[in-house]
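Shown here is one chain on its own, the form predicted on its own, set out as structure tokens.
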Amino acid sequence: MNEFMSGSICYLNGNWEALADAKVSVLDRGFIFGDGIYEVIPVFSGIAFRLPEHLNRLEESLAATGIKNPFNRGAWVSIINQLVATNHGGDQSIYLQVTRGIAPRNHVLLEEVQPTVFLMSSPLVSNGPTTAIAAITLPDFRWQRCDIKTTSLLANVMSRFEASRLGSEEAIFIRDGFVTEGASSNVFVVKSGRIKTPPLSPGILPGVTRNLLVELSRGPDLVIEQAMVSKDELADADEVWVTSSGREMVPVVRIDDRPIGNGDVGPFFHEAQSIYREFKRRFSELEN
């Protein structure tokens, strides 16, 4: 049992108990079926990062399974309030997991039962000088509702094994000719000073950090695309970075072992990157 586990305090529908010590039933739907949901929630100096944007998504995913939402927005910000500030504060990583409940083994649920709450935190480890990644394509063999946050992730775990195997950080997903978003991230491309990041649909999860820099390019210093990206244009492109709540922003040098661009980190991703970091630093202020 590593230090984290040992040391980590989660809560399991309504206790406050030893990460390590807790336990979830056999017959729970999410352990059956992959039924539930899930959100990673960044928390900086203590504080979490676009709360109300990852509660909004998580409302949007319950709702889109029908899963039913055990709190109202005023306790979910309360119970995680509470977990940061149990664990310590400082820089965390929440994972916020909600399934339909425990019952017996049936496709169709025929009777009403409790959803599943849980949530932990772990450390995160804030982004240093900026390290290049890999990353390979693969056809997107996903089901048709990417933009729900589903635990049921057996496709994305396959793409990053088989994206390690090769030597490579990420999986990106090809759907019709055109990218989708990668396996754990959003996708952005640069071509000419152009920048672009596939449109929301259902194919692609409505990533947090990927709808800020949508958001914060709405200024003269970034201006960021939503529009469709083809695999020709992400082989060809100048700069290819992707985005997550976890690894915020990271450049990719090298797709399908051949080089993007100059083979560099590139000078666009640098400005979003500095316009992403000022955000941060005063959302830190205003907080605290």
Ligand code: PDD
Contents of the next structure:
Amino acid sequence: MNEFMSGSICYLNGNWEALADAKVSVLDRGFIFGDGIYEVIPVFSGIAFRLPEHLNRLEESLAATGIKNPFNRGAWVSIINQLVATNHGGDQSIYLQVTRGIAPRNHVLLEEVQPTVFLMSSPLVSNGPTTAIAAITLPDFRWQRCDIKTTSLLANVMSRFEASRLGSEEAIFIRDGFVTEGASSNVFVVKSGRIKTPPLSPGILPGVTRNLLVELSRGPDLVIEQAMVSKDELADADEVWVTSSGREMVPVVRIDDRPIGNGDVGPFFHEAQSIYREFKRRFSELEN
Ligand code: PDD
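Cool, the form predicted on its own is there; where's the form predicted in complex with the ligand?
Now the complete complex, all chains and molecules, led by this one.
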């Protein structure tokens, strides 16, 4: 554990404690079954970014899995704000997890239990200069409810390991010949001036960063189509980038060991990134 992590204060079931000291029972269904859901929320200048959108998705994940929502909106917001303040504001990344709780191992839950609620703060990785990455494509061998932000991420983890083994940072999933999403990101593709991202469906996570870019594309300077992207279109693209709350927008300049476009970060990425950054700047001004 690095110094920042061991010194950081986390929230576990109503208690505030040093991350290094926080402990969960081995019978927690998150540990036994991966029976939990999570969110990753970026914080800029002490303010949680797109918090209502993250809380909407949290509520949707809880409702879809039937895990009891332990808090109302106001209580979630105050725990998150307290966590940010306790960890000295500024820029950070909040990880929030809710599992179904602790019970004897049985697929079915036979008794009422309290969900386990855990939140921690980590350094934000997206700070610093934009760095382009390489990606690989892999068959999408995940389940059919990838719209739920579940902690059961074995397929995603295996895919990121495979990407890493091949010297790449991200794996882009292909289902039935079409791009779904990255193992931990949503995908955008540019060809001949058209920007496309796969449409929302149970096959992908409704990424908060993705949805923000789509929202910003309703302005005059950015047009993004939500449309299917074939594996060939991906390979043939002029530009590709991926988005996530952890890393914001990241250009992908090589896929399966071949350059995308001319192998450099392209003009559409820069344009979209500057519109996104301008939105963030206005957000920080309004909130501070
Ligand atoms: N992952 N798709 C998948 C499978 C993801 O895991 C993520 C984010 C995204 C992007 O969603 P958002 O823009 O809301 O972060 C898409 C997080 C950051 C993670 O697991 O660390």
